[in-house]
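First comes one chain, alone, set out as structure tokens in the form predicted on its own.
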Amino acid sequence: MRFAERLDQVSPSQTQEVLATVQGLREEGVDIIDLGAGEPDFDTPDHIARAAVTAIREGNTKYTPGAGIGRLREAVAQHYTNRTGVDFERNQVVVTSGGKQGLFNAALALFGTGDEVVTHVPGWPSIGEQIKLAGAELVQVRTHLDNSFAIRAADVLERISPRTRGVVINSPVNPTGALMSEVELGLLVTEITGRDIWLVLDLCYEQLIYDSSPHNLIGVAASKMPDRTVVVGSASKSYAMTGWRCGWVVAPKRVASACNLIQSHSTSHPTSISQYAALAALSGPQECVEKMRNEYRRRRDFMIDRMSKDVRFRTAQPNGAFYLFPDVSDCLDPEGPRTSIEFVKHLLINGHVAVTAGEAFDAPGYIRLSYAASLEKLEEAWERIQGCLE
């Protein structure tokens, strides 16, 4: 059977694997720790769980405008507004159907046959993958281990070259929990400002930042080149939403109108009823997200402590998200797992521990752990880890 050509330059999605061999063994009765999962183990806070069902009984259940319902676009200009100080519009906003949508509508929009889009690595496959869908060549810079992964403009500047079209930055970084910095960014928006090279910047885990680092990376873009720069942002991680698929761009209006004409043949626009709960969650009380950014402070505390025990771990400590990102060569062995691939089935079949190999984030002899999970069954995960390796 013969499939478009765009499908042999996309790999599979790694992570959605991790989850679906998850369910299927739990369906079996085996007792799983799941820490591979990209995703809060908190319910999605009450206010905005009843704002869905007060949509449903007033019967807001049916299409909405393709950029999304007005009040929430409002809501989503004034909450970058708040945090950032730049003025934003509600015509600069599209509503999607999660953080990957909007990231996957900007690159149809603005990168294409020819252009080189350049990211860093280890990261989110699916920005890559999506460079590669809308037919542009990844180009990659690497981070690394010895310096927290932290993403330096230099590198990424040694990689621009006269077809470059676009630089995608994730911060803070999924797997790594690592930050640009905002002198960073300044340096590397200073070389490109007036080129024609797009800023993509996929704040999704951003109110997930655990220390007093600046990161108005929006401010930063924007004094040199706001109608450059677009903004990706999610629902999902800050308010434990990620099942209702919210999220969005936030855009020079040309490049919303775009994406909105995008969106307007695929999804058309996400679902109302989580466009509603998605309102409660950027206009109500603020207090879940500290709640929820403070315990997972905590657990990164207690999984750091639990590595500093073990030399085959090798870790730096996250700034934001909630993923431990370490370098596991060390416990591997050509008498047993030799990679980090055949590690992680060796925790999971073993040890019923899902974590997710390196590989799925182009970082071969590394793990990500998420500690999205409570600090007992992070205790004993962590048990189960150290007696697969005894």
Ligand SMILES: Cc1ncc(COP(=O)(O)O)c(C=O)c1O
Contents of the next structure:
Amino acid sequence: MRFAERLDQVSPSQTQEVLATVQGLREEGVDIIDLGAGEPDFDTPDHIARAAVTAIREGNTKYTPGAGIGRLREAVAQHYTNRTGVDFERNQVVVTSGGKQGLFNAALALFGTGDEVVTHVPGWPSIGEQIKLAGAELVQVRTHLDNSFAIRAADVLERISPRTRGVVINSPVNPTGALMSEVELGLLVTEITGRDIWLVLDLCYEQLIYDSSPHNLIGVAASKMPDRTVVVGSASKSYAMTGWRCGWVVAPKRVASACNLIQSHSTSHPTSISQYAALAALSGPQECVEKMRNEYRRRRDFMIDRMSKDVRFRTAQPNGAFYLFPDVSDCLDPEGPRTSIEFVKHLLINGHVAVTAGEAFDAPGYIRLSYAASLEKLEEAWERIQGCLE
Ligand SMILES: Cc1ncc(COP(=O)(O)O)c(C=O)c1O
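One more: the block was the form predicted on its own; return the form predicted together with the named molecule.
Complete assembly follows, chain above in first position.
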């Protein structure tokens, strides 16, 4: 059986086996603490859920315009204008089925055969796989633990070639929690502006930044290359809405139209109900975001405190998102577990704690632990992990 050639380029997930083991153990009734998932453990705030119920009751259950309902597009534009001081209009916004579809629309609209697109690793795998699905060549810049996984302009610029059509930056980064600094982005855009290069900013975790680091990447990019900057955001992480599948692309009008065209021939738009929920999220009270952010910060500090007392885990302090990404090579041994995938299996089978192996993010020797779990669970998980290492 032959599949389309584009599939030859796409890598399967390296963590499927671990996921299958989690599933199997759960079916046997084993109590697994799951620090593997990339999603908030909080329920969607009540006023958002109620807006969705109202949408159903009021009959807002039909097709919407492809780019999303006007009020939501307006709210997204307003959200970024308020946060960044850059003026956005509703016709620059396309509402998508999660940030993931926003990134995919952008990749399909902007990149193709013969193009190179630069991004950073360790990074969220879909960014790279989408670039390859679009037919372009993926160029990866490595960030390093010794440097707190900082994304440095000089490293990105070193990989720019005459074939470069795009640079995709994710900040805060999944899985490291690092931020790209305004200064580094400034250096980058100063160099690439005026060339035929798109800058795609994946800011899906932007409302989950824990320290007072300036992070107006949109402002920095817009000051030099407003016609070349594409922003992707999402309701998933900030409003605990992963299952609602609602995100957006904010881009120059012609790019927004191109993304809308692509989407109009695939999913059309996210469900009308989710769009009304996202509208309530963006235009309603924001205390819920702050409450969740404060709780994630407490959990991060707790985990960093525990981990820093164990020399076998070398980690950087994440500034955002909800992951720790320690180097666990000191826990590996030729007698086993020999790799981080084996280490993850060991923690799962012997400690009943699920985490994600660094291999999934192109970083063997590391693991990703999500702290989107209660403090009690994190405490118990850490004890179980310690027990496994004895
Ligand atoms: C870095 C990054 N970008 C984008 C997304 C997309 O999330 P969603 O499609 O739920 O908005 C994710 C989800 O895990 C992510 O980690």
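Owing to the predicted nature of the structure, the values given are computational and were not obtained by experimental measurement. Numbering follows the first chain given and starts at 1. Only the largest set of C-alpha atoms that superpose within 1.5 Å between the two forms is called the rigid core.
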Self-check item: Leu25: Cα shift of 2 Å or greater between the two forms (core-aligned)
Solution: yes
